[in-house]
Structures are given as C-alpha cells and as structure tokens.
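As structure tokens, one chain now follows by itself in the form predicted on its own.
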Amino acid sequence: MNKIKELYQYRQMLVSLVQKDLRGRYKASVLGFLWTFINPLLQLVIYTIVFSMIMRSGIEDFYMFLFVALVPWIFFSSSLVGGSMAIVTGQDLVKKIYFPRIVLPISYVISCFVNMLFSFLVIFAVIFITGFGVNLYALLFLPIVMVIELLLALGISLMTSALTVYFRDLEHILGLVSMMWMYLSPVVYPMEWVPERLLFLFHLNPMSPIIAAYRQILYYKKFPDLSTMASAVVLGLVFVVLGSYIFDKLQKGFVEEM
C-alpha cells in the first residue's frame, strides 16, 4: 500500500512522462502523429492481400477479422520491445533525481495503451464505412477486456525493463520473440486451424484468451466466453503482480548497473 500510495504522489510525472512520449515519438515526421492510424492501416492491407488473395483463408470479412486482433496484438508488441528499454532509456532520470523507478515502464505503457485507443477509432470507422455492424451489448465488454491487455503487458514490461538493465541484448532477444508469439497467437488465423495436439501451447499463450475475447465482442458480435474473460483476468492479474515483485527486487541494484 505504501509503494501504491508513493505512486499516486507521482501521478503528474507520470502524466508528465506520458505527454513527453506521445508528443516525442512522431516529432521532427512529416506526418506525425498520422503514424498512429497510418501503420495498422499498412499492416492490415499487406495481411488483407496476402491471406485473401495469395494464401487465400477463406475467412468472411477477413479484413475485419485480422483488425480486431491485430491493433491489440501491435500494442501489446510496442510495450513488450519498447518496454525493455523503459529504465535504460531514463537512466539519466534514474541516476539524478529520486522517483517510484516503476513510473517508468508504466507511462511507457500506458503511451502505447493511448495510441492503441487512438487505432480503435479506426477500426469504429472502417465498421461504419462497410457497414459491417456492431453488437451494442457486446461492446460493453470491450473496456474490460482492453484493461485486462493492459495489466498483462504493464506485468511483463515491468519484468523486462528490470532485467533489461542487467541483460542489454534482453531487448534484441524480445524483438525475435515478439515475432514469433503473433504466429503462436491467433492474430491472422483462427484457434481452429490449430492442431488439437498443440492446442495445449495456446491454451498457456496468455494472449490467446485476449485475442478471443476481442474478436469474439466486435468480430462475431457476441458475448465474450466466460471462461476465457475469466482465464485472461487471471493471467492479468498474475502478471501484474509478479511483474511489480520481480521490478520491486531488481530495481536496487539500477543506478550500479548504468
């Protein structure tokens, strides 16, 4: 409670620090903060093309099914990769002044949590553009389910960040893994491709309940399953709190690291 109470003392350096980010990551671009809605759009269009008319999926609406998963899936890519480098990228903060270092990973994380609600609205858009509909009931679930993707990616950054501080290369390793995690989580294909012998493999993917979940409420318009809004609350939870022990124990040794 005590560390939770010191963070809230800090809450305008991390409002401070969100601002920074998103002010920063586009500055000095033609386009700027366009970024935003231009790279899921080109990704969208380069998956559309390939698994519609090359490697031909035969899936209905495949646009609006491979969307509905993958702006999740890049925020939850942005915080995994970038969130590594939270701490070594503020080391100058680190080694100056006194703060929660925790601050870090988390405004960085929340940034790309902005930017992710920024990309929802296209997705809104594209749905009222094709008429392609929406359940309203369903939708209610929506905001739960990004908080959830939100705990979980806030768990592992703070992991990562941590140790990324010890490890340097921990950052190139997690740009591989991030690539092969989207394949092993049902972003471009749906779970029943996948062979029952490995369904095991994605039943431990805690992504696989949260890409369910998004594509169940806005793809298939209907309640997300029970059971798997259970499983991802579960594995948020687990993340966040075993994230926030691993950072809490790592974090003393920072300033000797840098």
Contents of the next structure:
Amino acid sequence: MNKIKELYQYRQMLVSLVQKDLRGRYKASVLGFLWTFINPLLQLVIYTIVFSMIMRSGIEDFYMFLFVALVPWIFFSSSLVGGSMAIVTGQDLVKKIYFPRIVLPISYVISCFVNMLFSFLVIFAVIFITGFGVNLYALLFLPIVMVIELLLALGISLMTSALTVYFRDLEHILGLVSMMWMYLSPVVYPMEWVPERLLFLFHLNPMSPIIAAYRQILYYKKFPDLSTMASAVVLGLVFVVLGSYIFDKLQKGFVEEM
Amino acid sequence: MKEEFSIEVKDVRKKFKIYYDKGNSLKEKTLFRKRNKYEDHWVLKGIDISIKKGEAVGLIGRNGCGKSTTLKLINRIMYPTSGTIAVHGRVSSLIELGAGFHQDMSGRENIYTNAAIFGMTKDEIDEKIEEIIQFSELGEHIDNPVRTYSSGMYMRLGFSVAINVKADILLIDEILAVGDVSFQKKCFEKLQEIKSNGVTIVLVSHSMGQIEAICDRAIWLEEGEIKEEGKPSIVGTHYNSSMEAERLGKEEKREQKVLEGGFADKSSRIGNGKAIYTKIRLGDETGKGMKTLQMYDKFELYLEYEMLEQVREAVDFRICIIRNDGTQCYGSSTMGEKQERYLGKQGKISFVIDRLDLLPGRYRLDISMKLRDGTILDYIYFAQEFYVKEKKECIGEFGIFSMPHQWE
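With the form predicted on its own in hand, show me what the form predicted in complex with its partner chain looks like.
Now the full complex is given, and it begins with the chain already shown.
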C-alpha cells in the first residue's frame, strides 16, 4: 500500500520520463515523429505483400486482418525487449539518487503504449479511407483489451528489467524469444489454422486471447469472448503482482550489481 | 509527525563484494567461474544511530570509513546486509547534484524533470519554480540549454532544485563547495533556515568547521564503527588531533627513510606516500656526498622502495638527469618503454647505462614513481648529485653529450 502511495507521489517523474522518451526517440532524425507512423505502416506493407501475394493465405482483406494484430504485437514485443533494459539504461540515475525504481520500467512500457495509441490513429485512418467500417458497440471493448495487454506487458517488463541487471544476456535472449513468441501467437494467421496437437501451446500463451480479441473487435467487428476476456484480466493482474514482487526483491541489489 | 526520531539505524552492517574480475554475462558466469571470485569487505560493522526530528548530525571520518555508505543507506540507494533502517518523512539529498539533467533542454525544463525525480508533483514545482530560479542566480540563462552552462552554473542549478524540495530530511555529502564564496555563504544561510524550520539534516564532511557551524551532534566513524559521538566541538578536536598524529607519524617515517636511504641533503619529495623510495645507490659507492663518475664508464643506479599502502595499479618508474644549470639531459621511464610493473611489498629497481656519454659537469638525479593517471606516489627532487670527470680525448667538446665524430 505504501509503495502505491509512493508511486503516486512520483507521478510527475513518470510523466516527465514518458515525455522525454517520446520526444527523444526520434529527436535527431529528419522525419522525426513521423517514424512512429512509418514503422508499423512499412511492416504492414511487407507482411501484406508476403502473405497475400506470395504465400497466399486466402484471407479476405488480409492487410486489415494483419494490421489490427500487428500493432498490438509491436507494443508487446518492444516492451518485452526494450523494457528489459529500463534499469540498466537508467543506471546513472539509479546509482545517484533515490526514487522508486519501478518508475523506470513503468515509464518505458507506458511510452511504448502511447506509441501504440498513435499507431491506432493510422489503423482508424486506414479503416476510414478504405471504408472497411467498424462496429461501434464492439469498439467499446477496445480500451479494455488495451488495458489488459498493458497489464501483461507491465508485469513481464517488471520481471525482465530487474533480472537483466543481474544477467545481461537476457536482453539478447529476449530478442529471440520475442521473435519465436510472435510466430507462436495468432498474429499472421488465424487461431483456426493451428493444428490440434499444437493448440495447447496457444492456450498457454497469454498473448493469444489478447490478439484474438483485438481481431474480433476490429476485423470481425464482433464482441470478444467475454469469458476469455475475464480470464485475461485475472492473468494480467497476476503478472503485475508477481512482477512487482520479483522486482521489489531484486531491486535492493541494483546499485551494487551495476 | 508523531515519531520522535526521524532516522533510526539499528545494528546495521554492510558488506561489499569486491570482484577480482567481474563478468555479468552467461558465458562469463559459467565458463570463467574462477574470475567470479570475490572478497568480502565489511564497510559497516554494526552501527546504531538515532536522529531526532529536527536534529542536525554530522558524520566525520577519513576516506573509506563508511560515512558515505551510511548516507546512501539512509537514502535507500543501497540496502544494508543486516540490521534495519527506519526513515520517517520525505527525504531529499544533496548527494549528486543535477542527476538526470538533460543537456539539450533548458534550465527551466530541467528544473521540472530534476524536481520530479525528487518526487515533487507538477503543482509543487510550479509553486517553487520562481524561488528555485532566483536562488540559482541564473537570471535569463534559465531558458538556455543546460549544455551552454559553466560547471558552476550547472552545480548552482542542481543545488537550488535539491535544496528547495520540501523535505523532512535533508542528506548532504560534501557539496558545500558549490560556486563562488558568496553563493556558498548563501547556501549556508539557506541550510540554517531549513534547519530552523525543523528539517532533520545529516551532513557528511571533511571540514569540521562546517559541521560545527551547522550540526548539533557529530559522529566519528572509523573502519565501519562509531568511534565517538557527541558535541561537534569535542568530537572534532579528538578527530583532528588523531588525524594530525597520524600524519606526523607518516611524515616522520618518511623523513627517517630519507636519512637512512643515502639521498642527497638537498633532496625534497612530494607524493601521496603510498609507496616511497627507501634507498639510492649510484655505482658501488654509498654515502651522502657528491659522487664522482668517470666519463665513458658504466652508470649504475640502484633503487629500493617500500609499499606502505596497497597499490594495485601498474606503476611508472622514471629517472631524469638534470645538469646544474637546469638543462634536462636525459630521462627514461618504464611505462614509456611499455613495461607493466607492479609493486611488491618491498622491491629493488636498477637502471644501468653501459657507457655514460655525458660531458663533464655537475648533474643531479630526480626519481619518481607514478600511476598511469598521473598520481604521484613518490617524487624525489635532487635524489642524488654527481660529478662527471672529463676524459682526455674529449677536452674541448661542449654541449651535453659526447658523440662519436671525425674532422677531416
């Protein structure tokens, strides 16, 4: 309880770190903030060319099928990989001054989250331009799904950012893990294509129901499955609690390890 | 606040692992287990300190006695190995000024980020910002990027933010040396004001003067334990006299070595004294008088040293021959010749020139031991004086060295 109160006290630090991150990310580049939009768009173009022209998937409006899953996935994987370095890159600060260390991974994940929100502007622009259309009632579930994903990404980043301090290889290992994880999640293909005997993997994967829910809302324009949503909320909370517990245990040795 | 104490430190011990060669990756952790060997080093060996609300306490002690570690533990930058620390109230620290300053952002923007790191909210900062800017004396520079600031301006800004944080406890580590004299005076007055507002202050300093002026109580730490605590004036006197006694002891030992070592009477030395030359011998002669060497003879210099405190880095041995008119004639150094030499507890060094080509005259020798970064361990000017006697065949030559030559 005290920890939460303290975190609330440091909210301004959180805000200023997120601002600094978003502003600093593309600071010296010519296109600047536009990269936030260009990045997912280019990825979309590549995947669309591959899967609707070369390896034909036969899925109708494949670009949209992919786009609504890819953007959330990019958010998750960048939190997973980049978030693991949150403490290590902030070590100058950590060594010098006291603040709740948990602010660093949280602010990183939030800035990735804000980036995803910007990408969603592109999604809605595409939906609008192509006349793909939306189901407004289903859309009400979108913020909920986003928050669930945020909780999950946060919980995992709390663990990885603390572990990376003690074990630097983790950053590189996570790069590989994130690649494998993407292909083990229904990002570029629908859940229905997964063979029966591999299905258990997808049920273990907390990202499967989240990706599926995004697609349900935006691509199929239907309500997401409520019981899976409920279990995803629980799972997200479990990850956050577990993540903060591990983080709290490990943070005491940060300064001496770096 | 109801608590009588704002800081309670109970039986705190702190251990550091000193790695011989540290690796943090999987490869290094598994393959080179041996490299992960470490020594335990106890910096604090059971400390109890209770500080009342509104009290100002000064920590003194020599380098490495654990006073900065204590401050970091109270600040929760590190955690004790055993024992407990209870801190009641909001802590601000003047330990690292300007933490998290962003070079490209203006002073004003940096006030916001820096103050946010201290846990201030936007409203609180808005309220204080004018006061902070005014205190920093930066005037219109406040809207320029921080990278254009001089180091003094930088420190002043950092100090102004940290000292204006509304805190119940203020931790200060050796930084009252900020800016010019008038700014220092202002900082000092501000500290007095903060103190009279009931803020608890913990100050680490080498300067007894500062501690006596601000603190109600002084705590003297030695080798991780509390040696004495009480009124600053009394503890300070004891501390100073102990330091003085030790310094004299060291000096005496060094002087003694000079007398015994056969160095010239005119010799003088500087350096941190962690290692010192103890003996000099030129040729086979010993004794303190002027040495006479024959031109074209062998030049043999034998030196002995003693390491008084552990020096782990590579050491550069250097000699220089200087004529009595001040001309540097010749010099050589081990590091210059890419030799990695490390000190033992005691050791001998010799320097030999097969044929001494120096022209007749009076010369002196300077010898030194330095670290790569320029730190002087020992430097003896006029370690030895010698006279080079002429050879018949080179009468009439002038300059510094005799060189093989023909006239036709």
